[in-house]
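Next up: a single chain in structure tokens, the form predicted on its own.
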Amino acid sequence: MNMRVRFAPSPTGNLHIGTLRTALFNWFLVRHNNGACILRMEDTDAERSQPEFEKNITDALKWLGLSMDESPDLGGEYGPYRQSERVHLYKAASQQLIDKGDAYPCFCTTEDLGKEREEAIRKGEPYVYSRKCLALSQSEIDEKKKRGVAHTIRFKMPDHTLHFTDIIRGDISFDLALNADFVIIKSDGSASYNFAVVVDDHEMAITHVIRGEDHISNTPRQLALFEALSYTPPKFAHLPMILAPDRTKLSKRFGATSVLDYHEKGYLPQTIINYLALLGWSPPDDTEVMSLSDIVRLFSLDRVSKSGAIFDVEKLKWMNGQHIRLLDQNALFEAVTPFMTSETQASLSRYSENEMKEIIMSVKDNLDVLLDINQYLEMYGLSKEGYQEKMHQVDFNWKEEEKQVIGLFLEAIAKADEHFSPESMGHILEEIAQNVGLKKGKLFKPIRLACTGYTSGPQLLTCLSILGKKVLLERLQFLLENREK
């Protein structure tokens, strides 16, 4: 059978980083092995499951470019793909367990269970359900059902030791006798998480379950159900947790926000994928900046660590800058345009689209996130009055060699052709450098400040060529006239 994995989020909240990392590792593995990735919505919690959360999950996957092979929207031969639409399967499986004597109706109320728990606490013992409803006769069960007494269905846990091999963590054993009989069908007729998951994984022919290590505690219950239902269990792989820098559970303070929040902050989808891939997995050559195709080509579970992975926002931001620098002119223009404010766009309206692409490319190396684009485009949008006001506020010592550099640059600009290019700007500055005996670094600093009003910013030669002859002459003449006063 071909490999089949599932990403099964609960639509009770927005898609977060930890859940996305699980989706990615499933997706990487199955794409590496030419299998199928299924999106299944585990919406058994009717009160908390909301359509807007399901939309948030699917929108995030779409933004990241993670295509599914089967899903609620796509359909497929193993559907439906929402648990709320699969209730008939859970009822049939629970009846199968009842018929075998592996499950039974439980009429205990919340109050009854509370008293049992209090008694266990009083005795200093761990609480385990007493199984008192297991002793009910069929006539007692029928009588209670006839009176409409609310009940659940509990699974009768076996008492042997269960062994399984986790792909990441190796051999694991559980003493099932330590686990209480648990509810598989709630009083409202819906299936519990552990039961629905087992039935669905079987019915959807899931071969591998890759999930967070916080699910290890669910595994004995699920494997006991697989065994009781005579299902072949999938192979399990439990991923390390994603931790905050202080090694505590990831919180909103340290990055546990909605995945789409990162989109709004100006992160590229390829950055999010690349960074999360390295939280728990390492490529053979320890490369950090990787494309999606490279990750899929190299991915395997035998290189997944058992140790928790630290989520570092600064490292994420650095990696985003690296991916931004890999974008070509058209891709960068398309990526940053939605992040330009209306004020920025209005100030740059005099430039053509081709000039805008050159402008944006000139600031590419300055960007960590796409939202940074506005602050670095300010210098291109400065009006005549805006530049003059800015230069009146600039406080720097006007050295003689700097005045000489600006004067020579003004003369060269005045004599130059109308159409500038980065190459022609380079030739002009090279000649000035030779005349005054300065290295380019010391030459660029005063020219950048004089021409833009900023001490740092875009690639200088591109910036000068885009500003053009008229603007440069106007600014340099103003500067020299006012500095000599």
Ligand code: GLU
The other form holds:
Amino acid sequence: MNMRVRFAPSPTGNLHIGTLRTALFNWFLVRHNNGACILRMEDTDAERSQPEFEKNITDALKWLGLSMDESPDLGGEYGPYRQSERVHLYKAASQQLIDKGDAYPCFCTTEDLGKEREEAIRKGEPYVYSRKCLALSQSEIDEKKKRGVAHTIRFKMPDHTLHFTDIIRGDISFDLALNADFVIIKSDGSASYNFAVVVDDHEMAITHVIRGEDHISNTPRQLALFEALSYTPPKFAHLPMILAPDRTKLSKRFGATSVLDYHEKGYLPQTIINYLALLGWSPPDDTEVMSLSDIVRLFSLDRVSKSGAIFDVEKLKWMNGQHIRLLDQNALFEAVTPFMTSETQASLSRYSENEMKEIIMSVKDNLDVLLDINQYLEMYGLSKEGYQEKMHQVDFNWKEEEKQVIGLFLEAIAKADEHFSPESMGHILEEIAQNVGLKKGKLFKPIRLACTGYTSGPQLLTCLSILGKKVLLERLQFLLENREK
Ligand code: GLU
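Since the structure above is the form predicted on its own, I would like to see how the form predicted in complex with this ligand looks, so please show that one next.
Below, the chain from earlier opens the complete complex, with every other chain and molecule after it.
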């Protein structure tokens, strides 16, 4: 049978990092095995589920390029793919359980249940539902239903011990007797999470359930339902939790924000995928910077660890820089352009598209996130006045040899051909270095400062050649005149 996995988010909030990591591990596994990936919206909580959250989830998946094979938008053989549209299936399955004596209506009110719970607390016992309504006769049930008394349907928990093998965690056993008879159909007729999931995983022919470790406590209840409904259960793999650097639960403060926020901050989709892939999984050779196709080729659940994985924004930033370095000129241009502010764009309007591409390539190694682009392009956009103003703030107290270097550079530029290239700039600097008896590297600092107004920045030779003869002459002349005053 072909592998079928599902990504089953609840559209009760934006897609965040933890949920995305679950989606990714499903996706890597199923693409590695040429199976099908199903997107199922778990919107059983009618009040908290919102169309805007469903949109946020699908937009984030689209941004990351994670294609699905079946989904609410695409449809498919096993649809519908929103739980709110599958109520008839849950009803039918709950009737099957009632008919077999494995489920029963419960008319207890919240107040009744509260009393039971208080009583258990008073006795210092763990609370388990008393099964009061299991004792109702058919005529009592019929009479209450006729009077329209609100009721839920509870699953009658078996009392044996249940074993299962988790792909990541190995053999696990649970004493089902410790679990209460839980509600499978709520009083408004909708299914509870544990019930809907079982019916859907069966009806959608899911072969592998890969989800966060926080769901492990639901697994015995779900397996008991699989058993009672005579369904073959899927294989389970529970992924380690993602933790903050202090090993506490990942919170907003440590980066547990919406995936699309990372897009807005200038992270590349390939970085998010690569970084999250390594939260709990490692490739056989421990490489860190990987493409999506490398990950899919190497992915297996055998290499998923049991212990929690730390989410470290600094590492994520570093990795984004690495992925930016891998972009070619056109890809980088396309990626950064939407991150340029209108001020940056306006200040650079004198440059052609080709020059812009070169400019952007010259700052590639400086970028951690795409939003950094504005700060590094500033020096290319400085107007004559902007440069002069900047130089008035600079400490002119340069060493004699630095002044000499700038003077010689001005002379060389004045004599040079109109057409500048990084190579011709390199030759000019080499000659000056020989002339003054300094290493070429020693010239970079004064020349960079004199020509750009900044002490650090893009690759210098490219930067000088792009600024061009006119601008460099203008700037250096201004500088020398003002220094002498
Ligand atoms: N809707 C659940 C969640 O968002 C999915 C749980 C599961 O994968 O079974 O956590």
